[in-house]
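Only one chain is shown below, in C-alpha cells, and it's the form predicted on its own.
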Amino acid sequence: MGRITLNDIRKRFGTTEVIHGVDLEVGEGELVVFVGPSGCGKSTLLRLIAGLDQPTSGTIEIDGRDVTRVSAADRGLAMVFQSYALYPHMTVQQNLSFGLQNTKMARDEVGRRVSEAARMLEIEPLLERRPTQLSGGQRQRVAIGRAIVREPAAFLLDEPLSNLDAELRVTMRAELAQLHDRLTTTMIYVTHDQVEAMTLADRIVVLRHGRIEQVATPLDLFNRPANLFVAGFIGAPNMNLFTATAQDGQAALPGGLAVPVPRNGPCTIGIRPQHLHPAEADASALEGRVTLVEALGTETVVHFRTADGTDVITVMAGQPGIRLGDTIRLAPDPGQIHLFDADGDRMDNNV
C-alpha cells in the first residue's frame, strides 16, 4: 500500500501556472525527496496530493484509486508540517490521540497506537508534558508521533527539520531514516537542503519552475546530472562549470587544460571539486592562484584563479598546507569530466 501516481498535473494561480504537466510515480515503500530552489514547487506539489490544494487539470491516484478530488482527510495519508502544529494546550499523550478520538476509534485502539508510537520515538517520559515543556527535537518527534498513530498510506513531510540546529538536524535525520526503515512505509519528503536529499532519499525529484528535471537515486544524480541545472544544484561545493568551444574534438579549458569532446561546437564542461587532483608536471592542467583556503580539518576547500580571471573550487582531503598566494597545477580524473551541449543537456558519449 502506498503507491503514489502523478498524471499530467497542473496547477495555477489566477493566470499564472505553477506546476506544468508533472508525471511521476512513487513506488510503495518508497522514500520520495522532493529538492529545488526556494519557488520550484515542491511545497505545492505536496499539498495537491495531500488534497490541501486541487490541481487545475490532472489526476492523482493512490494504490490505483483517483483521489483527485477526495478530500484531503480521505486519502488515507499523514502530513508533518514545518511548524509541528501541535495544541499548546494538550499533553503530548492528547495531541497523538486526539484525531484518533475524533474517528470515534474504540479507546483500546487508541491506546494501543499511542503507546507504541510513544515507544517507537523514545517518548514514552513526555506523554504529560505540554509543547511549550518540549525541546525542538522533541516536538518534531511528537508531530511525526501524531502522523504514526493514523497508521496512513503514506507520510507527506513538508521541510520538517528546518526549524531545528545544525547538530539536531543531523540526528533527526539519522531516526527518520531508521524510522522508514521500521516504518517500510510510503514517504514524500520536501526540503530545500540537499544533504538531506542525498542522505534520506530511495529516489530524488529535482524541480525547477514547476517542472521535473530528474527523477534518480541519490549517486545518479551526483555521477550523471542530467542537465546543467541539475549539476550545479546537486553537489557541495558546487560543481565548477566551464563554458567552451570544441574544436578537432577537444576543448580548451582555462589555465591550460585540454579536455576531449565527442562533438564539435559549443559546449559546457563540468569538474567537481573533489575530482581535481595535482596534475603531473608535463601534463595539461589548471593552473591558478590560491585567493582562499577554508581548513576544515578532515578535508581542506581551496579557492583558486587561473591567470584569465576564471575562479575554480577543490577539495583536497587533509590538511595539504597549501597557502594563500601560492600557485597550482590541477587535472581532474579522467572518468569524472562531465559535458553538456549548448542546451544545457548532458552529451551521451561522456569521457
Given for the second form:
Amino acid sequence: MGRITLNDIRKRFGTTEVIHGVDLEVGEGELVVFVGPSGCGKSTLLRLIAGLDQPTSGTIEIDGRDVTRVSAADRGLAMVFQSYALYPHMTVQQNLSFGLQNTKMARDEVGRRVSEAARMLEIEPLLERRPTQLSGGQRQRVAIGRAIVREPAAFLLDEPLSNLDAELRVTMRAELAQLHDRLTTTMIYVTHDQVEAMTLADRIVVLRHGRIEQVATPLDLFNRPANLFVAGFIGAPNMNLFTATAQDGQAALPGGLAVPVPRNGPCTIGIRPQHLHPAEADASALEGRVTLVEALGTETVVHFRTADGTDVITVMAGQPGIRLGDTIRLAPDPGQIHLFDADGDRMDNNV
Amino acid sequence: MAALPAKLGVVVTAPLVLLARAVDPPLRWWQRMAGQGGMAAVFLLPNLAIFGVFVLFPLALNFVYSTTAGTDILLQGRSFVGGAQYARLLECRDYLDPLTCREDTFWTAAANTLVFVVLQVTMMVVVSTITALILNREIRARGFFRAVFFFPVLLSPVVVGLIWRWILQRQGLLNLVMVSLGLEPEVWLNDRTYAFAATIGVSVWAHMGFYTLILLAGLQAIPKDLYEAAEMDGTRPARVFWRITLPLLGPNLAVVLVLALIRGVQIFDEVYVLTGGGPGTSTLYLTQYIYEVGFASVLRNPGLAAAASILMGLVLVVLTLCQLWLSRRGEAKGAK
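Could you please show the structure of the form predicted in complex with its partner chain, as a counterpart to the form predicted on its own just displayed?
Now the complete complex, all chains and molecules, led by this one.
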C-alpha cells in the first residue's frame, strides 16, 4: 500500500506552465522529500498528488490505480498543512474525529482510532482543548494526528515544521522520523530546508522551476550532485564553484592549482568547504587573505579571498586559531572534486 | 520617472506639513500645562463637544419634554406633568389587544414594528448570508455583482421609497408588466398584506448590500486551508457549511443581527415614502407614530412623542445589551 507513480505531470495556471513534465515513482513505505527554492513547484506537485489541484496533463497512480480524475477524498491520502488547518471552533477530539464522521464510520471505531492516535502522539490530556489553547508544537501533533486517524495509504506533509521555532523543529523532526519508522506508511514531505530533507528522507527529489533536477538518497546528492544547481543547493556552507577553461585535460584553479578534466572547454570546478585542507609548503595551492571567521566551536567557517578576487569558503575542524587578515594556503582532497560541463551537468571523472 | 511622484508627494503634503509645524508649539505648551494624561482629554474634546451638542443634549432635552404637556414647541410654554405621558402610553385594559389601550395607535405601531422586525431581520440575515456565499465563489463577473448588490445602500432611503412606489403603485411598472402578460393587475400598496410585505422586501433590498459586505469579509477571513482539509476528508458541502462556515461566521452574523435589529426598529424613511403607514395603520411603525404625534398631526403632542421615543430607545438599549452579551459569550467560548 502506498506506491505513488507520476507520469509526465504538467500543470498550467493560465498561460504559465509551472510543472513541466514530472515523472516520479515513490515506493511503498518510502519517505520522499521534495526540496527546492521558493516557487520551484514542490507544493504544487504535492497538491496535485493530493487531488486539491488537477494536472493539465499526465497521470497519477496510487498502487497501480489511475487516480488522476479521482476526488481528493477518494485517493486514500491524508495531508498535513503548513498552517495545520485545524478547525478553530472544535476541540482537539472533534478535530481528530471530524473527518472520520464523514465516512459514517461506527462510533466505536472513531473513538478507538482517535484515542490510539492521541496516545501515539501524547496529546491525550489535550483532547478537550481548542487549537487556540495549544502551543505550536501541540497544534502540529494534532494536525499529524488528524492525518493518522484516517489510516491513509500515504501521508502528504506540506512544510509541516516551518511554523515552529528552531528548537522545536529539531525535536519534531526527530519525532516525525520515529513516527515514519513506526507506521511504515509512505510519506511525501515538502520542505525548503535542506537539513530537514537530508535528515528525514529515504530519497530526496530536488526541484527547480517545475522540473526535477535530481532524485537520489541524501548522501548520493551530497557526494554526486548531478548538476551545478544541486551542487549549490545541497550542503552548508555552499559548495565553492570556480569557472575555468580546460586545456590538454587540465583546468587551473585560482592560484594555479591544476585539476585533471576529462573534456576540454569551459567547465566549473566544485569543491565543498569541508574538503579543503592546508597545502604542503612547496605545492601549488588556493591562497588568500581571510575576510571572515565564523567560530562555531566544533568547527570554524573561514571565508577568504584569493589574489584574483575569488571568494572561497572553507570549514575547519575545531578552533584552528585563524584570524581576520591571515593568509592561508589550502588544497582540495583529490577525490572530492566535482566537475561540471558548460551546461552545468556533472562530468564523470576519475581524479 | 520615479522622481516625479516623489516630488508630487512633497507638494501634496506641504500644506499638511506647514499646518503641523504651526500647531506644534501651542500643543507643546498645552502638554506642559495639562500633562500627558490631560492631552488625551484635549484631543477628545472637539469630538466630544459635537457629540454632546447633537446627541447628549437632545437626549436630555427629549427626556425633559417627555415630562411636559401642551402643544407649544417651546419649553417655557409647556407645563410639567411628571410621568403622565408615560402612563398615558402604557394605559391598557388588555395588553394583548391594542384597541383596548388609551393610545391604541402607539400599540398598533409597536405590534407592527415587532412583527416587521422579526420577519425583516430573519429575511435580512438569510438573504445576505446566501448572497455573500454566492459572491464569495469564483463566479463570472463577481466584481460586477458585488457592486450591483451594494448599490442600493448608496441610495437615499427616500429615493428607494420612490423607486419602489413607482414600481408597485396602481399604474406602476409591475402592474404594467402583469397586464402585458395577460394577468389581472393588483393594488399592491392598498392591500394590507401586500403593503406590509412590500415594506419588508424593500427595506431588505435597500440594506442587504451592507450586511452582505460584512458577511463577505467574514467569509474571506476563513482560511482556505480549512476547506482543503475538509475536502481531503471528503466532507459533503452541506456539512462543510453547517460545521465549518457557519460557526466561523458566527461573530460576523452576530454583528449583522445587532445592526439589522437596531435599524429595523428605527425604520422610517422608505416606508413613509412608500406606503405612508397605510393602508389604514397596517404599515405604521413606531418611528412614524412618533413623528406624526410630535410634528405632523394637527394637535401635535411633543411630550407624548418624546415619551414614546424614550420607550423605544429603552427597547433598543435592551436589544443591544442582549446582543453584546451574546457575542461576548461567544468570544469567551471561542477563547476558552
